[in-house]
Amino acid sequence: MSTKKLNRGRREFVSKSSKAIALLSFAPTFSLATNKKGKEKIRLVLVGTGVRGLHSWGITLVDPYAEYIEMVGLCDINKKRAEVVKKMIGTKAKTYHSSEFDQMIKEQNPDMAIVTTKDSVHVDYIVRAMELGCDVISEKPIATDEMQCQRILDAEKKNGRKVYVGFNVRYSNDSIEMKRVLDSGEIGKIISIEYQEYLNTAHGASYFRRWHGKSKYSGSLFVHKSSHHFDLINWLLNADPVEVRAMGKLSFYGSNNEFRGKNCRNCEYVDQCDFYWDITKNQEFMKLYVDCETVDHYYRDGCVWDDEIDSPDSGSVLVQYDNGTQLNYSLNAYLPYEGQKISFSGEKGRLDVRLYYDQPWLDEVKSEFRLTTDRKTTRSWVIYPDKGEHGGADVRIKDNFFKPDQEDAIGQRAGSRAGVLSSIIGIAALKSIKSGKPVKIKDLIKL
């Protein structure tokens, strides 16, 4: 097909999409402002100040937010580490311990807490928060099994509060193309979805390094890494999951190796391991770890062979829809290079996306995509990433929770149904994968 075609092609589509998205730009505008007890700005308090604390809800918001939002209070099981990053945010926010998450609340009358520590507790600041008088932003995943996704959905219902779901993933550039696509209605209702997850052996090892390794703190990578892309999937059809079938095990990290140690930094082995890590140049995390682990005995670089580590790091997940569609995924941890493969397979074509984030051959980060409806009119386009962090979603999330009069006219904006119907694939997954059985989502959760 020539360039001009294409060329053409690409801009009767955009023009196709443009207007469709018009369409629902007459959504109610939105703003957390609106639940502020008649204060001037948001008050935040933040639960967890590990690197995401600091980074998407720490630095990136007290600054640049400041006409509308206040951080008065940061909260760490590690209080030690809660002053540290209350230097590098630049705050006078009071710091507590965990334990004083109560009084916290009490002293400061924040509005919303933004919860952001290991994924097994989210649920108890999350629901204690609510039961405060306060609204929650929750890192994903919202919760890591069924129980803890019905007391949190039964919690914002008995005490009339809201929760919301940092799904950055819905903001990126790629993500916005995808969904304007399938809107479209370009190629028919979606039969069939094909998501293949792909992580290098730098990104994909430092969930082992970490507590994400171990189920009983991330829920298995399933549910921490991979609510993102369930999400997505979900927001992308507007459908709910109603099975979920699935294959995986640990097979190159944890036990998988015959030596291991404690920690990179106290190890034997540092000349024969290929993951060994040195910390100690980086000095972020030197003192938002290394310096406070006296404290709890967290070391940011534990071994990516401790024996502890249970989650899967490879496996296949099938996910049939209310309506109709199977989603196949799949997610590998050890790979050479990292991205994404995403084809969605319809009545009247295929949408085929290719997301490029760390190959060695390519000198860019991108995604490609491809439409094609007969045998003869395929077109193909590019889309790049915006600058910021996570191509600029970080900053449009922002936007749209703490700016005022926010339009939302893709959905974009995660509450907690949509937290707990990701979460809960990832929780059925590996209930499948224990089990060798099919899980219904029905008797899981009640929505």
Ligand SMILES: NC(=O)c1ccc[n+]([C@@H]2O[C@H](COP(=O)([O-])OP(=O)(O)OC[C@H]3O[C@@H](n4cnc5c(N)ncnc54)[C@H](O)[C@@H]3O)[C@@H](O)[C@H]2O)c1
Second form
Amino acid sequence: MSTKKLNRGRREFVSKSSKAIALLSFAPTFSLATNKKGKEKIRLVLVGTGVRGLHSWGITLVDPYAEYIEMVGLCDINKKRAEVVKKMIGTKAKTYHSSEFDQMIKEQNPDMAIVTTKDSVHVDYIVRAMELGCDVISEKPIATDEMQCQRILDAEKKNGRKVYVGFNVRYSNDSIEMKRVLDSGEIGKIISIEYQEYLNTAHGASYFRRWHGKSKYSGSLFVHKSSHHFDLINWLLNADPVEVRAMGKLSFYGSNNEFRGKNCRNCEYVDQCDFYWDITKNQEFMKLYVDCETVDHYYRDGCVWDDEIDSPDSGSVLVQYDNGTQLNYSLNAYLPYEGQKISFSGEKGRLDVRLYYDQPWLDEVKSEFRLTTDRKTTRSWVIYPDKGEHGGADVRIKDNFFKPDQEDAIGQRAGSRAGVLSSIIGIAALKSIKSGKPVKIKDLIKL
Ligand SMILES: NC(=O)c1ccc[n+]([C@@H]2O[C@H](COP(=O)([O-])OP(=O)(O)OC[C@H]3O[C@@H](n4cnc5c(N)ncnc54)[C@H](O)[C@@H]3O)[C@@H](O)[C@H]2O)c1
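What would you give as the form predicted in complex with this ligand, now that the form predicted alone is on the page?
Next comes the full complex, and the chain you just saw is listed first.
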């Protein structure tokens, strides 16, 4: 994408966000865990040293934010990977095996634990870190079943600590723009939302090569992936989900193929398989995963046709909110292109948002907005992402968490309640798919 386009997008974004920015100057400031234990910098430990830990909470955190934070421990079930990541980040933090988590907290006395393990075990580290006196930043999804959700809410209350969730989507230019338009009241009270998530056969398939395609580890894609989208809607509406109905199916990956192997490198079907992926071409993945395989047998180039894959790769979820809004959401993970289409229908008009990502026939990543307030009045404009991971969102979330005296005028900093209310929609959706019945949120968790 050209710098010119980025700059134009930024200017447009800034002018359209003037209302939100004006609000910022009146917002109270906030410093996360700062000097809780009388120290100058926030002491951090990271548990789960995979690619997300390495980049978003490692390389782009430890050095760039060195004025505010100090990484003092790295922990993983595969200690070899923690050691590789230590080198890649270039930190002096001590490495620990996951069985030494308590010892790490005792020795390093951190203020916060950042949890970036596979989804199904987030809960164990979130709860234990709080019991040992730390606050927590957890990657999404905060939890993969309703018991885990409840454990986290109860532990936070009991231990008087705080859990934050890495909902970076809230910090993207298009999400901020949606928030600005909806909060302006131009389309009035929102009656219904249509939200379509499109994942292509590169990005979509990447989930089915790993633990993400197995519900016991990820809660299904409706939890792992869609928790971002459900959180976005919960946040934009400022409302709570009350009932979920869903239909979904594993229609493309998993057992939907005649042949399968264990992983691409050792597969006898390399020439026949459209999904053959050569991990040896990615030097970072070779060091991070392949060189560490003997320890935990985690094959990063697993087979997308694995029979144990059980997460739906397509489906629709209907959500009823406590303010009367209805969400009609769908996800498909085997499409020829990526993107999203989101439409908000209000009492006074409609906002249509079309997000284009990674489409080879378009020379730019962009989001088209169209606001229609009556049968004659419509206007459209375009928002572009900023530079950096996830369109600049990953830098903003870190600024918000770690720079002192941060403002949070539009409420982007998400806590455990938001984490739980996004995961629980996906959890309820999977239950509804299995039972064929609607699921009430109050039957799953007590907030
Ligand atoms: N917010 C975002 O945009 C975003 C993007 C990517 C990933 N994520 C989240 O980050 C987390 C990590 O994703 P990833 O892509 O790095 O996955 P990954 O599989 O590459 O890394 C996960 C790490 O957790 C470790 N692990 C597994 N079980 C463990 C256990 N019991 N105890 C300690 N460590 C354990 C693995 O060894 C691995 O190093 C996931 O929760 C994912 O949802 C968020």
